[in-house]
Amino acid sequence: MNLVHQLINRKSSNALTQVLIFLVSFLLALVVGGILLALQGHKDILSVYYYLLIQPLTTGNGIAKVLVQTTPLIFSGLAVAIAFKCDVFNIGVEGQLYAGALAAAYLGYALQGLPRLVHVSICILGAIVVGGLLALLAGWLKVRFGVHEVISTIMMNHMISNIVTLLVVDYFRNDGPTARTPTVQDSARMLSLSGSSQLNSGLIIAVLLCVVLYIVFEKTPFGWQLNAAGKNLRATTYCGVDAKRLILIAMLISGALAGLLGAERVLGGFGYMQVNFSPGYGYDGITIAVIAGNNPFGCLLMSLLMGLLCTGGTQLNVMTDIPSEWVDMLSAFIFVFVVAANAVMLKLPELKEKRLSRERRLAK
């Protein structure tokens, strides 16, 4: 198994070690970010980090904005994590969430006269089915023809995005200058948790999913199969596990979560599906899953941090002359430091064994 697979499916039972690695990586990223700001002539570095990390949490409205940014990231991180757990790479979350969003938007405005619970459930189910089937297609191509899922899902991202744009612009477009669908019916809207923001019941669903997936991963035979497959998918077949079936199930669930992300943005956030509404949720999910070690609660915490950075970055851009791209760079530093630290941790036993072997040969 190569180093990339080991990093993605690294053992996460030592939670304390992973927390320490993350905290040190986070602090190092802040130090490096501060040095770069100082080199650019910024003197009050502490105020920069105040606007970025503290100020958004000082008001109820700020906390709501952080949670609004956090909600889709949780879905994205979980969608990527469950595929990574099975040693497959669903890079197509971005495309699948667009397809799910369009399905939810169409069902949301086309169906009328339904009770709210029924209407929302139908929209969510439609988004889940569409997203799941698209991911399942990539999984089927892998198990049937050996097409690597990275290649197929990346290609499908572009295909789905363009097809969804075509459908919205030419067939489902609302009257007006913006390329978007009509607004969904009131009966299709998720429950709002804050009247002044897009915070909605999707956050509750996302947190519950973290709990459910943690139990599935740690306490069920299916979770054991996923963990075993993540360590060595081929060897898992010798334990009586149908590896092909496992890949298909993992991809189906992963795509379903991506579709659910799209539904949350449409039914709970915007109220309609706009072309290119995602700032890259699907790709952010990769970062979240890798740093979290595919742990659902780790995905929750990482999503909260990235939601805070996103909200604080907007505030930082208003209060200072620091561009929002600097915040993206900070996130990249955290990712690099976490991955580098885990790579070293994975290599330490091997290096120790080589040193001991060399000492034994010299002792003879």
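Keep in mind it's a predicted model, so treat the numbers as computed, not measured. Here, rigid core means the biggest group of C-alpha atoms that superpose within 1.5 Å across both forms. Positions refer to the first chain, counted from 1. First, how it differs from the form predicted together with its partner chain.
- Comparing the forms between the two forms, the C-alpha position of Ala340 differs by less than 2 angstroms, with the core used for superposition.
- Shown in the overlay between the two forms, fitted on the rigid core, is a CA shift at Leu356 of 2 Å or greater.
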Given for the second form:
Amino acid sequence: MNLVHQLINRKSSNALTQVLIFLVSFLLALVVGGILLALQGHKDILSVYYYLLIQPLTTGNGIAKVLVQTTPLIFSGLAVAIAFKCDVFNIGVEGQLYAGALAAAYLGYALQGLPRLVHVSICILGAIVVGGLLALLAGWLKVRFGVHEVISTIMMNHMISNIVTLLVVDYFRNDGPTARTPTVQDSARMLSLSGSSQLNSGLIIAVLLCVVLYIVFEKTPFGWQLNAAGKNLRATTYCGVDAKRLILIAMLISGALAGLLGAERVLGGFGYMQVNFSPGYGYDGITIAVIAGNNPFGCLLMSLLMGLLCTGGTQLNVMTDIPSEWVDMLSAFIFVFVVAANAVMLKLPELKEKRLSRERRLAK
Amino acid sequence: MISVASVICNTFASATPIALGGIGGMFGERSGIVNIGLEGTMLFSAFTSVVACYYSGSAWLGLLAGLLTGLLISFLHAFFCTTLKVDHTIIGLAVNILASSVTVYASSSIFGNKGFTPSVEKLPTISIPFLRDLPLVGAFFGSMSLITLMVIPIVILAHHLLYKTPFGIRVIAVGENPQAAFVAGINVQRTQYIAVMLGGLTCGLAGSFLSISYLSMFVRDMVSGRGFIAIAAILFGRYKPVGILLAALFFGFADAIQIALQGIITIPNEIIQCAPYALTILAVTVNEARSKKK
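Let me have the form predicted together with its partner chain next, following on from the form predicted on its own.
Now the complete complex, all chains and molecules, led by this one.
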């Protein structure tokens, strides 16, 4: 009873409610996904979920693979979250990360003879600047002209994808069958954390960023301003906050994180930039940030889960005939259910109010 | 050389889904519901059209399936936006994310191919007497897509519905000021539901056009930004049906020029392909700057 009370009275325990909402949505998504498989004639649904959720975690190699998938997702989730925080939708992470990746790859193979720390830093800086500026452009169009950022960033995604492909294929191409840049210098590689997988120091940066952003969001005036602007932009402006500047800064940081994602994939993961390497990290970031309610640690946990789903999905694809898109669909379901559940939770006090007033009327 | 006839054909073909999607989104926007999910709605409809067409062998049933899908998705959109009061952009994004994963999964489990479906029967094309004998545009009128033919009547109908009927006035009233509309005795939620679902129908039509008229199959993420260009057309067309049609023709023309220029001039194709997207951003920017001045 106490639990139900807490659920209805959101103020008492917001984090707990969010976790419960997520768990229920997650289970519901698994049930719906299972039903779909059963309809297709799959008999052993439980073993499907075993391969998806448990099996990758049973070996060290599997855990490393999960963490490799998790790293870019953390960056993406944080990138979307910081813009969401002040009610701006950066749908352009997908484009910004490609631009950042190309910048990192170019600086990585073109510069030579630098010490490792300097070289890696320059590459990352390049990626951050390119990603950040692209997002800033969308932010500037929004505050200067009122162009909705969803439209501008989506259009920019299409353009960046075209241009980056052109640059890689025609200008920065490595000789070989795949469309990719030359491999970056050894001095530009991020530290590897395990010999056999792509796991690298990018994960440490990502986790540290979660901590930093948590502190920024919760403990600094800037975080307060972001939060306030997201809740009520006009009221925040009356408090003397320059909302336009705030949006520009949020977009800049968001794009920078997207660029960092690209740099991590190139310098830590592949060692080169390949055309169309992202399986949709930018869009996964939206799912992660919304489900996590823009909480950096929530983003971290959600990225771990999505990383697990991604790894398990590949595994599933090998072991059974279930396509990896089934897993993408699962995360889309979780997203929709969380949104719906949150909406219903917001609606509950109103319904309760209605019931009470009806009871009062009847009592009279 | 650039073929004028093919530019004209491509202009109308490219403009069709943008105009229909734009008209669809407009009804929602006018009633105060922002629909970022046009893209996903079109994708869902394009897919169900092909599935229905594949199993029934009839393109007409495919069209019906596309329309019903548009109706269903827009009903859900309206339910989340008006009844549950979810942030409109978030639920639009949810539709898009859901559409791109569900259609690919369904495609692979039904047809065993993630990238594209088998080819299905197309909707019939129409040959218009006299007009087909005209120079330049003759080729276009000689085999005109049925859905392209429907665009003009739909725009006229939408214009009439919005400005000349009590329903249209109610939609506008609800969009401009829901409280005032409510006080005037208008059922705000019902008006929004009808407006959004009406828009869902034309959105569904746009999806069907892409998969069973323009092409004859479903291709992964085949809408490729048209839903968002349709939103730009709504803004550029100032939320008016005729304006949206003109904006769609403008974007369609840009696309046709882009197709015609490929391989002719020395600029790489990838850069030329950027043109419609760049133009969309530019058009929205100019439009917003202009409306700010007033």
